[in-house]
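Next comes just one chain, in structure tokens: the form predicted alone.
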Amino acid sequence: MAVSTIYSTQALNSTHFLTSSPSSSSSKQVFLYRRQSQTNRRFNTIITCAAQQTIVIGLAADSGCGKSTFMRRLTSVFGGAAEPPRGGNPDSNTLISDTTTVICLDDYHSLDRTGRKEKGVTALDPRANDFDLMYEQVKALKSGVAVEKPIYNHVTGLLDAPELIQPPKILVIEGLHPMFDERVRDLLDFSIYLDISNEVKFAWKIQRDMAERGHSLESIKASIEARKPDFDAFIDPQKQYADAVIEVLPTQLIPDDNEGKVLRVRLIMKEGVKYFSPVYLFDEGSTISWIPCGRKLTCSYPGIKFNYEPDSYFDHEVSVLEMDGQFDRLDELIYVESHLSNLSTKFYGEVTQQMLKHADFPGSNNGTGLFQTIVGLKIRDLYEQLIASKATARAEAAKA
């Protein structure tokens, strides 16, 4: 593990701004100045880390659309829970595991809940974020240096005091606006965007924000509406950039299907993605429409259908395998899973394994499940590609 060094003096002025020297062959030193808010001072601080490559995964998507749920899916791939910084803030939306670390873009809202009441802004603005400070943690924390990273409180609303953060060998940045700063953008090595359908996502957050949070009908819906047009200017814009999106949307087995209760989702894979090749179905690059039900697999009304085909997505090459319906029995996920290629599995069943394993997460019995589960195992050998790429590149270069 990386051994850090951290010197703090109080600052003078609000500008923040970070600079990266090495200070031996081994570290690297980063001198950053963290914003905190006004009832606390202000300090600069230097930290000293032993230098590591980390790869860096952006995760996009509006609020209550799955994200918390893709992290638990993708953490579990690389092994071990993720829980809090231990002995940290109670209320950080951190989340580390063995090899991961997740951080919640939230953290850089530059606006408390009371600042963007009063300046009439929403979190999904770009004004009520500081992109400077994301972009400069960001490529730090991927230069193996360590961080301060603030807390956004969404229990009081309030910005807390900051953590610190250590390198981890991949970090996830989940959120808003992942792919919104350009600069944000470049220094992702891979990118996903959750896209649910506005039908699907009014049914989503009635339940998550009616049952979880006590929230009223009418509350829920003016939320949405009030959201709606700076999720249109600043949030959507971003699927065009992402490596893979996972698009949700109504079922178009039951015609007129009121309920939301039967899903169609769809993974949208980029050709041409360095270390990541498409999942395809039967056979690769084909059109393909295949409806598995019968002996083979369990399922009741509407049945399940699948389809595979080559598109264009904004402009970009990409391959679409679509699952519309949902299963009945986990464990016979298997008979589909050895219809697919390219899984990026270690073993024989792997998919079926991860699902089975967390069943009780939302969409396990859906295509969400699935085609989460897919992408973490895709990004696990995106990971391991570009770790044996650097070593190579690390032993070609002591030859020289």
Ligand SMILES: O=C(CO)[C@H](O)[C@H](O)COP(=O)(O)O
Second form
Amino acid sequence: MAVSTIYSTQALNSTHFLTSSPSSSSSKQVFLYRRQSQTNRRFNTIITCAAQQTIVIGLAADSGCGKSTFMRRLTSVFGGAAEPPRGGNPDSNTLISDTTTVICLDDYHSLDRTGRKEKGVTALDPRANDFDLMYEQVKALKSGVAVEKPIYNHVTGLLDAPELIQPPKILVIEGLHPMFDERVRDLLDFSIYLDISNEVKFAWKIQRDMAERGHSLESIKASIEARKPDFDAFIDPQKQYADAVIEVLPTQLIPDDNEGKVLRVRLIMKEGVKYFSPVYLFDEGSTISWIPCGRKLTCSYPGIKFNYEPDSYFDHEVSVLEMDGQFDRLDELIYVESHLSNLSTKFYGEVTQQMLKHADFPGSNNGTGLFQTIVGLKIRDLYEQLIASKATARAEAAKA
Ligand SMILES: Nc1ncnc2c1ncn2[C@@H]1O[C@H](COP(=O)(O)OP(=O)(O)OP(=O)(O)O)[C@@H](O)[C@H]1O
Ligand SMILES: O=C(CO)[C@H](O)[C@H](O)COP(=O)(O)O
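And the form predicted in complex with this ligand, for comparison with the form predicted alone?
Next comes the full complex, and the chain you just saw is listed first.
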């Protein structure tokens, strides 16, 4: 990666952001930094430009829907563990591995927790988020330029001092709004939406917010209800743009199930996306219903059922792979993997190996872990194809 550091002057566009006064915690006043003027003001900004081939992946979901778990599976596919930036803000939301940087879009909240309460808006409301800055910074990183990204501190609810983010090979922007702003959406090389049904989302939030954050059941219920109008208005509609959707629903294998532990998971894959060939079961484009349990695979109640079929989703042609139920033993997954095609694995059993490597992650025994792992492999394949195509284009250009 050819890196050159240049001093650049650029009139920053009309970007402004709110932050709390870093000194007066009591007043919790928010200060509006001077709006960067459109005039030809000159800023000395250290910009690291690199001949960087950064691909950008967008992952959208509501809070508590498994984004962090998915990111751990994805970054593992590329090798290396993603860690918070060393020596930086201990409350940074960013994760960095040697190939991938994961940015949490909460960092583009334009209002802190107090500011949102004063303005009467939730964090899901576009009015509480700075899409101009999000667009400018994702565009800069995609073109190989480092940025000073703001930090939203989930511990204090304040907007902390920015952190320097270098352009990575793979940039993942995850959070509430990766596909909300058309400008940002157009920067994405691949996009995923985690569509968790209300029943399942509630069960996961209870498990986490009560067990790990000490919240009461009532406050969790109130929080989900309070966010629902904005979720329906601003978050859920993004799924129409996603190249892949992972739908998580209650099982259909247990009549009147009210435990919510056994899940039906659907991987909805858009057809015709460049460098992305949907996974299929047995025969591409056919309609298959398959119960793998029997002589070759032992299953306890309620067992496992796969479906595969062509479908349409928001007027797009898609292929849907569905798994209802859960594995008793993860090493049995190899039997299922051997009947799936277009997995973009580099060797036989790589999906099973990845799942076994993270057997302690939530969802490792059902379709959520399986499909998150498969999508991670598809993203690796997309990255390698994109890099190869850009190398070819550069070679052609050099010949011309
Ligand atoms: N596939 C799964 N099966 C069961 N529980 C899950 C699954 N994925 C995530 N969870 C649980 O849901 C909760 C939220 O998971 P996670 O932190 O990955 O979500 P998130 O979207 O990153 O949350 P937030 O946006 O609040 O940081 C955790 O308690 C986690 O254990
Ligand atoms: O929807 C969310 C995304 O994670 C959070 O609720 C939002 O970012 C506000 O965070 P906090 O509740 O910590 O102030």
